[in-house]
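In the block that follows, a single chain appears as structure tokens, in the form predicted on its own.
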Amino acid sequence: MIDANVQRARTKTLTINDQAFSARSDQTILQVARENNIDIPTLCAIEGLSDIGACRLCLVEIAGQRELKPACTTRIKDGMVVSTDTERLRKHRKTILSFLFAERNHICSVCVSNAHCELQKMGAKVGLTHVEVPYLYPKLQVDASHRRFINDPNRCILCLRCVRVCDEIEGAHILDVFARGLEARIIAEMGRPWGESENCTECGKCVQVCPTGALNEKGLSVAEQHKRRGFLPYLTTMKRGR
């Protein structure tokens, strides 16, 4: 049994949006916020996978600190005062989303994930009505060599959910990131066509966690491209229990 004094030592108190909360010392701001139904926008964070702070949408303001901090990777501290919804943060999130929309070819009307896309929903959620930076419209090669799945890097936001689920949950780790900047894209097996991979288990977990139409299933209509993610928390719990 854990000693009561040790248990108290592991508990910290903080304030989020003028409300006081107690939480475990190993929790992040995002975890505490979600447990208490406080919404913090994210695209790369998903329950069941490690947090990497890639999308920067979950940045929050912490009293006494000039820089914004990612809620998904920042551990709580005793007495921390956090704001998750300020004018500065709302402006920042619109800017980040503008960059994401402009960097690749996110034309919703011709996308297989139209109406199922997290990027699309996030744009509506934060009130993004237009993109203020020039569209880049890259022409990255689509990999349709897999018998079941398609990898379209033109719709990828590099959240790395697919890389993490393939490594952390499936244990195959055939997906990775190649190149940098505008040329950065997800590759399989060190750059060989996905369909020639000898280690892909065809589990489809990468497709299910993809927030956009970058990874999608062949043979399904737009209305059928609904992502199923209920398996993630369950598989994570089972893996930790081994």
Contents of the next structure:
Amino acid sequence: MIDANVQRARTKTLTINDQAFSARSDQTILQVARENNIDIPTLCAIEGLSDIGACRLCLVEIAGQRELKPACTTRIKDGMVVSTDTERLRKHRKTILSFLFAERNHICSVCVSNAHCELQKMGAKVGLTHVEVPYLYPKLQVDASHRRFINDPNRCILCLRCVRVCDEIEGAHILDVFARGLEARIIAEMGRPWGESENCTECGKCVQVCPTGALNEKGLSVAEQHKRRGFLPYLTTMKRGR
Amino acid sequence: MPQTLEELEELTKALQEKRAEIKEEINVCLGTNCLAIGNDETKKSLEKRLADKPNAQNYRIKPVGCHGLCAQGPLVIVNSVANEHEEIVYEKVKNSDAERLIDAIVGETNPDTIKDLRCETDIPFFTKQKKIVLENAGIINPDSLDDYILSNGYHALFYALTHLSPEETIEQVKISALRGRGGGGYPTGLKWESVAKAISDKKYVICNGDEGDPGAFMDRAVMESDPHRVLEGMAICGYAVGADQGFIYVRAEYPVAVERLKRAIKDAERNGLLGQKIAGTPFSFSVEVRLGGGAFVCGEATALIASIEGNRGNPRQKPPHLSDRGFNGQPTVLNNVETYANIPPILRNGGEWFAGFGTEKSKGSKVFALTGQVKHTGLVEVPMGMTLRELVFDVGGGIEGGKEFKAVQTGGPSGGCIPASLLDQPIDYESLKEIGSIMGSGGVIVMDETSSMVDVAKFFLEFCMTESCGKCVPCRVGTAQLHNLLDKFAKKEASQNDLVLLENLCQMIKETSLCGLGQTAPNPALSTLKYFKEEYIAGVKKEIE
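Same protein, different state: after the form predicted on its own, show the form predicted in complex with its partner chain.
Now the complete complex, all chains and molecules, led by this one.
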């Protein structure tokens, strides 16, 4: 079945990094870029979930606009001229990643997700050689009360992928955000230990979409902590067709 | 229950005749500030004393909203009914003063016996103000619909409904050139027009009463002093854009405002001034109060709407703008309290009348909460274009304790600190922006020579850090990093590198944050770096050779 929005969408042309593309008017800059193999760094955006523009890594420059816009939530417009890889953007991306590494504990050598971590990979990709701001290092309590999973807020980057997948795909909405600013944490069922949650379906989707070691599976070695996301495009298609 | 404009006018006339039966009104300020220092008790004592007087029927003791001069509170204001312009203000009235005050007012004793309580009203604090929004504040009883109708209340709404089309209503707002008083300064008429033109069966009108900046209490005072005016402004907006439902989002820390607004809504609905088929026209409009938990970020339009919808008060990226997708995904007008409060006088007197005040690009007046180390702290309304010097030294009465002026902070946490050299800048949206600050919602904090500007910047950054919703990385982590850096300067433990880092991070957070909170959070640091850099340099410890 074709989405009503898709039916209404018109074809537009735009330029990304001096290359011309045509796309549908309901597409975002990120979607068009990905379709055409242009890499825009993202951490909170994942195909199949709603876009929230929170990590700010996908910020792009649009000609004629002073403000930087996130590629994940910005719809394309006819004649739009987009730059995704300017000196200014590269600098900002490094600082944003610095902020994330400094915010909590991201010492890779002692992390369950070492070598399978999107934050780690992103650091290498954008050429982050050092963290330019002081480490904040809060000591946060790990929740290992669940039978199968662990929530380690020390590794969390608050991308909210887990919250969105639980709400939008699984339909359970067990996970949510508690408190604000630096105090913000992912909690299960209004703050009770995850293991005591009565409504968690134990589907594990949250763990699979987590980009870091914040949500991980018990009983697996570091080498085995691969995140499996094959279900996401499939379930999204099924949901849309419902 | 007035059904037409004529009936409303008749009712006003009848109320005027009834009022003329008394000689003087003794208005007791029951704004939050005066309530906090015991004016409620004083009111009871005044009533008790007056009840014993043989000519008590000639006087009426009335609770009123904020009269403005909070520094001299609690205030009691005696208004002559026969001569509306005659007003005697008594300041710092204590409960124990009630007896001699009543005795002198009713003419039993010589007025000289209460001379020590008299407040001079020919000082610039009073004479330099231009009251449009606050015209009823401190004069009418906020809990009395009759009082509001007496001051031409709901006439503008009835007039618009019976004499103007929605387009003509918007046209008047456009002619007035009123700009959003929440701080952004976006043209109100244009905002209304976008929503009026949006195609949708359902539209909404929302009033932002979330106000949470340190030192600001303008919107609270308007809601507490004249709640019907805000409702009337919203109803006119509803008519203009085609909405039949309004919400007022007020933080729960404002219980007096909430109580008075709820009562006003009930009274207005009971009397057919809100609700179904207002003024006998097909237009219906109802208003609900929604309480906020006191998150500063909920002043951000998209976060406020998320909160009203029952979700976590997080902002989202714009576009889509509210005129396309607001409350429940429908076109929505969102203005702040002061903006709506400007609407009834604009429609009553015409857009051109309003455009006659202020500067070329900033029309009308602006309500400020004047606080800090200034003599006359309180609530003031001055014409746009008045210089900062006039605001601080004339209206504010200058610095207290004979100290030197150092800086004035405008615009709340998102604003900037303005040094003495720029005091002659006029107060308007453009001029303030030019010098690195903003109008904001109207908090003005005056600082004397003893203030440390690094501490000031640190204070505001701490506020932004704790109020950041945490959604986007630059704001969540960046404000904390900035705060920690400022702390190093305050403790004189910073290095040269920290100075460079501070400047870079400020710029980066401004450019990359998701919403207005993060985008403007570095402003206090940036403006103090610009005008008081020597204080930052003094915070750099000597590098080891």
